[in-house]
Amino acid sequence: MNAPLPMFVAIPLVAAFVLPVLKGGLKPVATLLANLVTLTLLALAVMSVGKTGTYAMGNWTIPLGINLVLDGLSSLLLLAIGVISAAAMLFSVRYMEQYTAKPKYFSLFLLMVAGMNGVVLSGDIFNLYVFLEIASIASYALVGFGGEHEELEASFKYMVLGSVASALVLFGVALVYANTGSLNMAQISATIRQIGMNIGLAFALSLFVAGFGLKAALVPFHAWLPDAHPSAPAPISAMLSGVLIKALGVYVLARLIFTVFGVSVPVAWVLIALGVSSMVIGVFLAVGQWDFKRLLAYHSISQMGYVVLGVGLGALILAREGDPLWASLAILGGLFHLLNHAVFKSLLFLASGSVEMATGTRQLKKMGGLVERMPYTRATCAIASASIAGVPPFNGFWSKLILVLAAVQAGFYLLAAVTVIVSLVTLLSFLKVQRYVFLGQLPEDLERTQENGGFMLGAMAFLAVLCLAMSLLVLLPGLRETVLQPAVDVLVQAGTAPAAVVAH
C-alpha cells in the first residue's frame, strides 16, 4: 500500500493548479475533472481501509525526508475526508452557479482537501504543520469567497484566530526539536520514552493543546467558528465542520497526545474539561439561534465535545493502568462519533444551504411549511437530525451509547450523564427547526418556493442513507474490525507504533 499515499496529496494538489486555467467555455470540464478527483480520492480511501504502510519521499530515509505513514487512524480520517470531498463536491455543482469563478472555488476547495490529506498522512510534526497551513488558507479564502460584507468580516476573523493557532504550533514544533533533536514523530516518541518529560515538552504540548484546540473550535477556542460556518457557501460549512475541525484539531491532538508524547493524567483530564465543556456551552448556546446555520455551527462545537471526551476518558483510564478493555470501549466510541458527525452534521450544512437557496434566509422564524414544497429536503434533514440527536436507530445513537456505556462501566456516571443530558437538549435544538423550517403555515413570499433537485439532491440523499447504513458499523463485527477497530488499536496500543516506524 506503499505507491498510492502521495496520490492522495499530489492528485488534488495538482488538479488545483490546472483548474484555475479552465474558463470561460471550460468550466464544465473544470466542473467535471473536480468531481471526478474527489471520487478518485474516495475509491482511494476506500483501498487504504484496513492497510498499512509508510512512503519515504525520494528514497530518503525516515529522519531526513517527507515521510507518510498509513495506519488504522489515519484511513479512518481519510476516508471520512473522502466521502465528505464527494458529496460537497457533488453538492457545488449545482449550488455553486449563483456564485462567479466556479474554477477558483475548485482550485481552494482540492486544495483544502490536499492539506487535509497531507495533515492525516505526515509522519513528521513540520511536514503536519505545513499541510496544516495549505488547508487553513485555503479554508480563509472559501469562507468569504462570498465576497460580501458578513463573509469578509467573518474570515478575517478566522484567519486571525487561525494565525494564532499556526503561530502556537509552529513554536510548539521549535521547542520539541530543541529537546529531542528530531521532527519525525516515531523517532520523538522513542526520545521522550528514554529521556521523560521536561519542561520545554510540558509547555510544547500545552502550545499544541491550545493550538490544535483552535483548529478544531473546542471552548474556550471557538469563537471563529459561529462566524465562519454560516457565512461561507454551505458546502464548504460541510467541509469545515465534517471533516476540517477533525483533521485539522482533533485527529493531531490525539495523534501526538497518544503516539508522541504517551498519555498522562493531567492532559487526560484537560481534554475530558475540553470535552465536556464544549459539550455542554455549545448546545446550550444552539438553543437559542434562530440562524439556521449559525445553529448548526454551534451544535459543531458540542458534538466535537463528544468525540474529544471520549478520547480524553480512554486516555485517563490508559493513564491510571485501568481495564484496557472500558479504554477501548471509549475511544471507539468517540472515533465512532467523529465519523458519524461528519456524515450527519455534513448533511444538514447541505440542507440548510438548498433551504436558504430556495427561499433567500436562514432566518427560522421568517420560514414555515416547507414540506409542502421541499419534501426531499425535509426528509434528509429529518434523517441528519434525528442522527445528531441520537435517535435510534441512526448512527449517531450507537456512538453516543458506547460513549455512555464506557463512562458508566469505568465509574465516570456524572460524564455519562452530561452526555445523555446534551443529547436530549440536541434533540429539543432540532424539533425547533423541523417546526419552524418545515413544519407550519407556508408564508406568501414563500409560496413559489421549488424544491432543489439534481446533484444537490442527489449529495443529500448519500449522506441520509449513510446516517442509516453507518449503524452497521458496530453491528456487525466485520465491518467494526476492518474499520473503526484498527484506528482505537492505534490509540490503545500506541506504544509499539512507534518502534514499527522506527524500524522501518
The other form holds:
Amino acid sequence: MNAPLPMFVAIPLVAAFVLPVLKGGLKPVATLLANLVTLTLLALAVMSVGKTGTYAMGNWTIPLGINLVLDGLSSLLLLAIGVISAAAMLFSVRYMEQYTAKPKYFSLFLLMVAGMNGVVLSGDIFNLYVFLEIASIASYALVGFGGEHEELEASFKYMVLGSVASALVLFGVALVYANTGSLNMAQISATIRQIGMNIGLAFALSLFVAGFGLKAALVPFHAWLPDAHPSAPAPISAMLSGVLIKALGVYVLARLIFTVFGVSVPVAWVLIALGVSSMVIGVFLAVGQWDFKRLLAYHSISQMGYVVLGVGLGALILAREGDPLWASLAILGGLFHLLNHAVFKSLLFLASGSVEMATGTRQLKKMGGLVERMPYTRATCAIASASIAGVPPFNGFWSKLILVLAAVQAGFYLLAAVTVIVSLVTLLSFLKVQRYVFLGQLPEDLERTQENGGFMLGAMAFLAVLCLAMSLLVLLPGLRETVLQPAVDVLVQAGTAPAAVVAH
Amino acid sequence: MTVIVKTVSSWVKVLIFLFGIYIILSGHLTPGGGFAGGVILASSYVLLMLAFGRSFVASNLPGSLASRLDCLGAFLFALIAILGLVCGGTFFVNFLYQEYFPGEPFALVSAGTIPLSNMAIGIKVGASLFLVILTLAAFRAESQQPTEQDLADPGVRGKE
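So the form predicted on its own is up there; where is the form predicted together with its partner chain?
Next comes the full complex, and the chain you just saw is listed first.
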C-alpha cells in the first residue's frame, strides 16, 4: 500500500510539465494523456478507499522530513477529487476546443489536481501550505484563462483575496511553529494536548479559520467566489465549486480543528455560525440572480454552509461531551453532503457550460424552451437540480435528512428548521432555472441550437448516474462502513480521544 | 544604450552566467543552490535586456525554447524523485548516495542526487524567471498596449 501515496501528487505533476511541450499536431496526444492521468488518479483513489497508511518522503524520519498520511477523511476527499477531475477532464475534450492553448490548460488543470491531492494527503502544515499555493495559483490562472476583460478582473480579485488567505495561513503556520516547535500535525496535536491552548495558539487558530474560511468562501469571506467561479471555463467552474473550495477550505478546517487543535465549544459555535450564515445568505443571494453560472456559484456558498454546519454541530456535541452517536451522525451528514455537493454542483456547472456553448449566453432571460433542442442536457440538469434541492430519491435528500435528524436529536430545533427552509428556497431557485432555461417559449435566435453530444454528454451522464447511485452510500451498510464511516471516525475519535490515539 | 554600456554588459553577462552555473553546481557545498543560481542565470539576461532591448534577447533565447527548458527542468526534478522510488524503494530517496555512489564528503562530485536536483531546479527557475521578465517587458513603459507580435511569443493567452 505504501507506493501509491506519493503517486497522487507525482503523476499529475509530471504530466503537467510534459503536456505544454505537446503543441500543434500533438494536441490529441496531450488530450489523451491528460484524460489517462485523471482516470489513473480516479482508479488509485478508489483503490485507496478503506486503507490507511503513512509515507515518509525520502526515508527521512518525522521531525526531519515530510510525511504523507492517508486516513478515512483523506481517502474520501481523494475520491471526490478523482471523480470530479475525471468528469471535468472528459468534458474539456470538446468544450475547450473553443479556446486555443489547450495543452497549457491541461497542464494548469493537472497542477491544480496535484496541489489538491497534496493538501489532502499532507501530514505536515507547512507542506500543506505549499500544496495549497500550488492549487491556488493554478486556479487563479485558470479563472482568467479566457483572457477577456471580465475574466481577468475576476481572476485578479480572486488572486488578491486568495493571497490574503494564503498570507493568513502562513502567519498561522509560523505561530504554531513558534509555540509548539513542530510542523508535523501529529506532533503539534500531542504538544497542544500537553501544554493546552495559549494565546499564540488561539490566535493561530483564528488565523486559520479566517484563512481557510476565505478559501472555502464561507459567508463573511465569500466576496470573490461569485465572480471567480462563473468567469472560469465550465469544467474549471466545476472543479472550483466541486472540489477546490472543499479540499482547500473545509477539509483543512475540519482536519485542523478536530485532529490538531482539538474541539472546543467556542470554536464549534464559530463553525456553526459560519455554516448557518453561509446557508441562509448564500441562498437568498442566489434566488435573485439572472446569470446561470452566477446563480450556481451563490448556491455553492449556501451548500458549503450545510457541510460546515454538520461538522460544527458534531464539534459542539463532542465539545460538550454529549452523545458521540449524534455527533457522528451530524458529521456523517456534513461529509456526505460534501461528497454529494461535489457531484451535483459539478454536474450543474457542466450542464450550464453545455447550454452556454450551444446558445452563447448565460442570461436566464435570453433562454427558454431548450428542452426540445437539448433533451439530454436538460435531463442531467434536472437530476442535478433535484439533488441539490433535496428531492427524495437523489443523493442530496439523504445528506440533508441526516443533518436534520442530527440537529433534532441534539436538540437544535431552530437549526433543523433553518436547514429545511434553506432547502425549500434552493428548490425555488432551481425551479426558476428549469422554467427559464428549459421550459417556456424558445426564442427565435436559439432555434438552431444543437445538443452537445460525445464526450460532454458522457461526462454529464456519468455524474447524473452518480447522483442517483450515491444514495446507496448511506442506504447500503456495507458501502457506508467502507467509504463514509472511516472518515467520520477520524473526526469523532480525534474529538473524543486523548492524545495518544490521535498519532498519525 | 551607448556603446560603452553595450560592450561592458555583453562581457559581464558571461561572467554573471558563469557565476550562476558555479552557484548551482556547488549548491550542496556552499550557500546557494538551484534556486539562487537559477535567479542569477535569469538576471544575466535582464542585464542583456536593459542594454540591448527586448527583441535582441528574444532572438538570443526564444520564448518557446525557454518554455521547453522550463518544462524540462521540472520534469528532470520529478524524474530524479521517481528514480528514487524505482531504484531505492522510496519516493525522493537519495539512492545514488546510499547505494551506488557515496562519494567523498565536501568534494564537488558527492552527495548523490542532490547536485542533480539542484541542476534541474536551476534550469527550471532560470527559464521560468526569464519567461516572466520577457512577458513583463512586453508591456512597455509608455503605457502602450502590447502589439500582437510582442504577446505572440511568450504566449499566455487563451481565447482568440
